[in-house]
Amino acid sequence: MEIIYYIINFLILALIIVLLFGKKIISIFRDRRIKIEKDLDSAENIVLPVFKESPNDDFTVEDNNDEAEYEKQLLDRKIKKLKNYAELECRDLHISKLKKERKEILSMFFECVKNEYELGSFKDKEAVRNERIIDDILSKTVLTSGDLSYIKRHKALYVTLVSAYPLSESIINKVDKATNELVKSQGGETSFRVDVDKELIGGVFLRIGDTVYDGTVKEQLYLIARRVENRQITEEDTVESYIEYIENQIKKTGDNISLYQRGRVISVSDGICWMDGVADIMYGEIVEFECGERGMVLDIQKERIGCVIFGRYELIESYSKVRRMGQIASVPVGEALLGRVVNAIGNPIDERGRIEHTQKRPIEFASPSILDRKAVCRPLHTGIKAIDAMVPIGKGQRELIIGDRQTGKTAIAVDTIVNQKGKNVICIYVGIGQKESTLSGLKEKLEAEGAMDYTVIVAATASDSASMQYIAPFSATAMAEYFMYEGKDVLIIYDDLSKHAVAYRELSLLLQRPSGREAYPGDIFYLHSRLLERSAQLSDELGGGSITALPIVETQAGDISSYIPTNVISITDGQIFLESELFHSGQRPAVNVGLSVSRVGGAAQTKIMKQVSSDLRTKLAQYRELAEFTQFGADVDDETKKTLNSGEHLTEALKQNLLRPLDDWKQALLIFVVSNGLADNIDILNMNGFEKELYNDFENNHIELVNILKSGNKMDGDTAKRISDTALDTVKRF
């Protein structure tokens, strides 16, 4: 009852307020709404003043009863206002503002052209122009292989003639006769249709089967828009110069005929589009949809074509038109990419502006033949002791980094990139399915170490579509191939191919391909093999460039015998296996010596490193076997204790912190000293301090020995004794 009493009182109070102050409240809200509308109008005037009319303009429209003439004068006025705006603003206009407003400027000019046609300025010349365009089209018409196949199956072919204005009977009859004769020569009949479409603005196009011969104004404006959008914007550009450029492009527009194939979208979902038409399209070709998004053909069937979409697939509507671009999927390449972060199709995503590229390369490219290669013989130093000593990597090699999640796989890749500073090696890091925060952190690390100057990051994050994750490693390899064929050395890191396989599996299932082992498509092996085979050491005749690939694969519970790991292991020239147990025990990097191997071996090492590390793997394996045996408390003799002590020091010496790569001569020195038992008396907890002291002592007091180590040549007996004696002196002082 008490609650009901409060509710009744509240309603009575609300009624009194409405009766006394209702009109006042309505007035306040009305005034507020009017003010907001005025603010929006004024804001619109500020953003693009060229579209708004002002009573203070010095241009006046003459009194004229002819509506067409009035509209033409109004159009001229808009152009003048646009140029006045350019003269006032271009001096202080920042380049980013020009990039932001170029679409508005372009659409303004296109609207002007459209208005000219709508006002009838070209109607008198349109008939003559259309006849000239038709003659040009008919001189170029041919039947494609797709058309011939359709005629063979259906004994007919569709022909459509569309114009912006009604065509004369003579033109229609001419087209009908010419196309009918063309199709009849192949044993078929034509299904001829004539249509009028005001959206074409002017001109005419003829569609025979899937092939379009386009001589319309709409097509010319489309081509102009593509040229304008692809034009590089420099610091010297202004709004005025940009307007002049667009005007010149429009003036150059003639009766050119565009030839392309067109199809239609059947259905679209989850980044996959099914379409028909475009019968002559090839695998890997680019198509463009009406909304402006693009995609790549990934599946060709008898009745339909499967396409992966690069952009926002929700913008594509069923039964909308799709155009064949006549080009294979390509990405920008060149020096301008260095230091940048780009997406899978080469567009910058680091907010540093457009990339001024001059060349493109197809993302799918044939790998170098055997005769174009030579043996891997030059070391690519990672700066990591455990790797350079036991599983060396050579330039042109493919070395797999494999292990469970959070075992330091990416850390090895980052250290290797940092270690290439000053060594004329271009680095490309491909992040596939990674979090944006992870890639951002990696970029910050590389910038802090000064490594971004020679590095490109290709990012296909977890939030990107499966199609972008699929093409990312292929795009990055195309970027790397540019430098390789220029005679340079490139290091490319695929992080990781496990997520790449998952992305391809998703695409394959959406394309309704049958799944195979572990639900992966059967061609996943071919996918990764054709990717990694592009990494090679080129012969001297081709410039001697190289691509060194470090693919990363994630395992589940250390299972390297599962499908994807075994696939990539069989493709690569060795693997670095990181073990979770070693990682959690404090061994960083957690390289499992028994399962890690380099099939290039000593050919990718300097002579001195090969000499000092020849028995390193055996000693470590012996130590770990004894350590497992003695952990049960068994009594051991003095010789075994010595072996265990030496193995502990060797294991400790191979530990290395993140972003602390070592020069090759320092690694050789430390391994020589520790593997020969010269540091066995050092407390195991002080090994890190002893290592620093050893380097400082040699650099400051024994520069001659340092130069011998840096030369990379094999040590003779005298040199080995001098280094041993010097190291023992350091041990005693320490």
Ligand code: ATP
Second form
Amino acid sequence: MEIIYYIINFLILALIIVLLFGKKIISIFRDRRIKIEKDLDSAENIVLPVFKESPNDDFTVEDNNDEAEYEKQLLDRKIKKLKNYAELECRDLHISKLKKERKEILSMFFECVKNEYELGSFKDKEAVRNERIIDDILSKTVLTSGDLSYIKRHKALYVTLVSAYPLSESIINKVDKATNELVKSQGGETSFRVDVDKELIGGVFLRIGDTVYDGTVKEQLYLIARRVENRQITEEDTVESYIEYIENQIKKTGDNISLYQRGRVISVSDGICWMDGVADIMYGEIVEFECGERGMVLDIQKERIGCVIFGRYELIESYSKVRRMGQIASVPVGEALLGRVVNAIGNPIDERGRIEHTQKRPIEFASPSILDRKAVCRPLHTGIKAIDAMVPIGKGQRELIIGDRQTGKTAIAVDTIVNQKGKNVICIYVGIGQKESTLSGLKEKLEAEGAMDYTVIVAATASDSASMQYIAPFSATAMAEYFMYEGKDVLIIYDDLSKHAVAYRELSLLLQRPSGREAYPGDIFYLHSRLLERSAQLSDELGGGSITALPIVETQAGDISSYIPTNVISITDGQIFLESELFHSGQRPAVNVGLSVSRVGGAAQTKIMKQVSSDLRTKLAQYRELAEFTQFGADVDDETKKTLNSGEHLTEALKQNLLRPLDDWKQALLIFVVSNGLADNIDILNMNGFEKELYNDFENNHIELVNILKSGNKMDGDTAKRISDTALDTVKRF
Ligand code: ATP
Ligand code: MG
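Okay, that's the form predicted alone, but what's the structure of the form predicted in complex with adenosine-5'-triphosphate?
Next comes the full complex, this chain leading.
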């Protein structure tokens, strides 16, 4: 009974609601339906801006089979579309944005071309075009040496014909016959396959063995993309000129056939890729993977080819295609690099945008022959007293900086760079396997000293792959060579080659090469010698440029007789040995005089420096010996005391703070004064003050003596006396 009562109540309520709000509810539902209908309508209308007009509205080809006319109209059509797009999309793009977004813009342009093909605008003409391409290809086909050896071994060769749209029977037969004849002439059979692949957009390609004769639209677009990528965008460029450039590129392409070799990835791991195919590939050649990453061939075996990958190897898939680029690995070179930080393949990593280079150089290059060189004859001042006086470096020399960790190796290199300011020497610093923070600290230091203007930093940090660390010094040397052959002087610092050797060992082990001493591969010596042999002083006929190399090698507990140190010592023209003990006792730079030598730099020293520092080494060595002997408090006679005292002053005078490079004349003056014992009575603690005062005195009051010192000529007895008299005046004040 109660239920009937509830139902009646409910019905009455519903009736009241419908009477009161019925109209409103109906209008809500109607509005929603209309909105959904509208959305659906507009969704159907969304098309690319270029296709707002119907694809065929202004494109009527008269069926007269005039090929040239057809081609022209086809291009006109494409360009019109592009222009249309450009106006719609790129009008407000600033040129700087264009720089960043060129890839996106280009891919949208390509999208236009692709869409047009898909819409079938050129379908009826495709057959005629394909026929022409095939004729062209068949006139060009040859068998490469790789193909010949394949035929010899297998008595067969694979031939594949692939097109975007199905080909006519007659074309297929023609290709089959022609290729069969070609292979038969070498005693083999063809295994012929025909395929259709929409991905090609348009056109056709023929693959014989590993060689591809490519006449597809996809290939044309790929080539345009490469050209556009390589084109520099200057400040004068506008969006219009940029688009015009792309248009011209498209105009130029026509029915060109590109020829390249293709292979297949077998496996990828740890930055190493094994592949097959690409039969005629060269050692050191660049290959490109489907994902766009690149690699360099480092190992050629009968059945497979090993290469190192520069980018992200995770992106490369097994059995994907790989393409020969036909060029040896090369890097951008030129003035545009100055002041920049680049990675091992010359790409900028300093967020200052693209490097607008005009030239490239191969990273491996034959070193200058003996006839191309001349003797080292000009000094390269480091500005460091202990080095310029005792282990002088000449332009074109290779001087190793060797020592344990944290002994001031990098500091010497950086001081040397800073000292080249205003001296027309271009500096290249290669950081291998270092922390990113260390490198950015170094860059800041150089910037603060105003040294970045003439310096390039090539960085392959510890987080980079072994392959990047391996090629970094070679790339940097290529950059240096450019300047050298332009007749300029270059200083290059490899910091450091021990880490480089470790990276190469890693690569070699991954490439399954047999390991030798300390697990390094057998050719590690060759690796470093061919790198350092490229530093030279060129002869006058070749412009007289030079590369001075300062490789750095790290030792373990001062052991210079381990593998890599002995190798590099024997390759270079001398070494600066830095000692931990000296460093910690406060002797900085911690140059060990006994073990440091410069085999050729002496010839390049100024005469005055040679004169004043001739007996410096002996004096210091004597002092060290005596000091060791007397350190236990033995009683010493007056003569020994005197030697000890002057040795102490000499050692003190050779101390030098970071980033305080000294002019050559100042060094000569100080060494002359101290090694002649003129400053022996000054308190050791005052030596620093005395040094400063000495320079001030000479600069302010004895400019003619300074000029004599600056001339670099040998001092005669009279000048020597005048200088010592003047110096004694300064000494008196201490
Ligand atoms: P690593 O093996 O880590 O590369 P390194 O041998 O290159 O080290 P540096 O980084 O050049 O050594 O120097 C180590 C430390 O010693 C730095 O903090 C540096 O400031 C200091 N140092 C180096 N030379 C001098 C110097 N002449 N005077 C004072 N401090 C110095
Ligand atoms: Mg260092």
